[in-house]
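As structure tokens, one chain now follows by itself in the form predicted on its own.
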Amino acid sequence: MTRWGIIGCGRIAHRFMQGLPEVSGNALVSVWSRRPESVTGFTSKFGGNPCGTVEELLLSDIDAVYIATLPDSHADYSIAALNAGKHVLCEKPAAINLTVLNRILAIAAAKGLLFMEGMKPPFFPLYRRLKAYLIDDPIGEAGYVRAGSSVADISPDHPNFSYELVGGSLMQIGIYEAFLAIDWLGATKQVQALGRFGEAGIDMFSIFQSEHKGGYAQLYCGLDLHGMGDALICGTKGNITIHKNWWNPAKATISYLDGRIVELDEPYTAGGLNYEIEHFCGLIKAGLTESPVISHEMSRQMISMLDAARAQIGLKFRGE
């Protein structure tokens, strides 16, 4: 049995437990969050001891902890959980910057302990049942990946305006596309970015491409504006498109230079994170302390992307 504390009671902790009791082995035992009255309402919905500090959850019979705050205090939780012998996994993006990752991922390494982005998509169905696909009939090699997601109908007191919770449209979004882009090209070799700015000091739209070690990337993130959410990755014979939502993946086509169209539908249940929640697990239960999908090295050149593209359109979040 997992035993779970959850840090957050937001929109994407209810998903979590949407997930939760699809995966057997697990347990929700303790809740926290920085507003007492969302804490209330989650355990009455989905249990939980509901616990007054943060230093009360992390001291309650649990193995793990999930963190479902916002960007702003990911750090911080993170090192008190892996401080406290408990196993972590955190909503993206994990830190800051790379700087405020590595200082969490060395803590992990000391402890022991697991330590894992939670970036959902590759443990969709679909992205995996593509990826297996694609092992006996190849787009030959992935060249350029073209990706990218804008929503302009958030409320206007949504978090992912705020820049003292390190909102933005590439923290909220952006992240997103820079997994996308390592996954099919690997790792990055620079990054070119341009950012439209609001009131609150957030980028309400970004583009960045980039180059890889296999190939180039065009990306986009926004706020305010309507944009298609899907994914076009193109290879020397062929090319595959992850249609809307592509990080929550269910239906993708390839399309072969042989002019063979291949169409894959693959459903998610509970809301998705139940695929991740299960990896998470297993890793627990094989007493590995970082997962080969979403390794550390994977959470590092995303945030480096990041990293990278706010230098560029001049965006500093305070303490940086």
Ligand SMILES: NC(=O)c1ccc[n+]([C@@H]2O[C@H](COP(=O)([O-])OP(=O)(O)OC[C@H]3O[C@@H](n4cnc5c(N)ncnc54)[C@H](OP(=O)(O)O)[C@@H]3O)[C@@H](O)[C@H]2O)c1
Contents of the next structure:
Amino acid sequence: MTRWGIIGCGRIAHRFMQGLPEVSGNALVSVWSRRPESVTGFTSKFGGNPCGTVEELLLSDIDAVYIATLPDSHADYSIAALNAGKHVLCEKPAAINLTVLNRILAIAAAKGLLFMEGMKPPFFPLYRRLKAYLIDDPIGEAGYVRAGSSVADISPDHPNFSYELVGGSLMQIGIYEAFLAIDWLGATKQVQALGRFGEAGIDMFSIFQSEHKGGYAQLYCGLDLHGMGDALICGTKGNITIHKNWWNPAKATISYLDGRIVELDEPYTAGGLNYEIEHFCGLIKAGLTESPVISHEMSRQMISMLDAARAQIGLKFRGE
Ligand SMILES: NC(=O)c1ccc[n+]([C@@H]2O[C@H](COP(=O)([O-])OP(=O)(O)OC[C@H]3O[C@@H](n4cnc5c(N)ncnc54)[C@H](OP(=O)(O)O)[C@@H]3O)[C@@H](O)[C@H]2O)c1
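If the structure you just shared is the form predicted on its own, then what does the corresponding form predicted together with the named molecule look like?
The next block holds the full complex; its first chain is the one shown before.
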């Protein structure tokens, strides 16, 4: 049984609780957020004990903490949870930059505890089936990734638009694109970026292209244009389209050089975080401190791409 504490009771925490009951051997035990009414609203819906402080939550009888606050506070709560002896699943981006991420990872290593960034796409059934399918019927070496996401219908009071809460399109959305490029093309060699800022001082739309060990990626992310949301991966013998919204993958088309077309269709259930939760709990059971899928190196590579892109468009957060 994995006994969970949740810090932060917003949109993604609700989606987490859609998934948690789908995975056997889990229980929600403790909940804390900044506003007491958020906590009681959450516990009356999903159960768990409402905590008055974060300290109370960390002292409660839990094995793991899911950190579902905004990126400005991810590091503080991750470090507090690790210091309290708890495994941590932290929402993306796990830290505002590589320096802060390394601080978290050093504490996880010193404590011998599991730390994983919540980067969900590789755990979805479609993504797993796609990777498995390509072992028997490969598209050759992948050499190019083109992907993007821009969502124009987010309400103006959404934290994505907040400089203080470490919003912006690169931090909130671009990290998914960074994941895809690294996952298919390997370690990053260089990044080039352009970004357009809004009144709040965060990037409303950014494009970034990167050179990796295995090839090139062209990526975009935005908060004010209606994007397409699909992803293209090109190899020497074929290409793959992961259809929109590729970061919640459910359908893919593989087109081979010899003319064959293969369609993969794998709907996901319960909001899709159930697969990531199952993986995380499996790691705890196996006594592992790192995911082989979203490894610490993957988290380092993802945030490093964003660090490089932000440096080029001139976006620094408080304290940087
Ligand atoms: N994996 C995914 O599919 C996915 C999707 C969307 C977002 N995310 C990520 O999830 C995170 C949360 O996003 P969201 O959309 O859920 O945001 P949200 O709806 O605004 O929820 C954030 C929650 O955290 C609480 N909170 C914020 N700052 C806090 C602090 N300093 N201390 C304690 N509680 C705090 C809020 O507090 P109160 O209500 O108590 O005021 C709120 O309950 C972000 O990092 C985002 O990038 C992931």
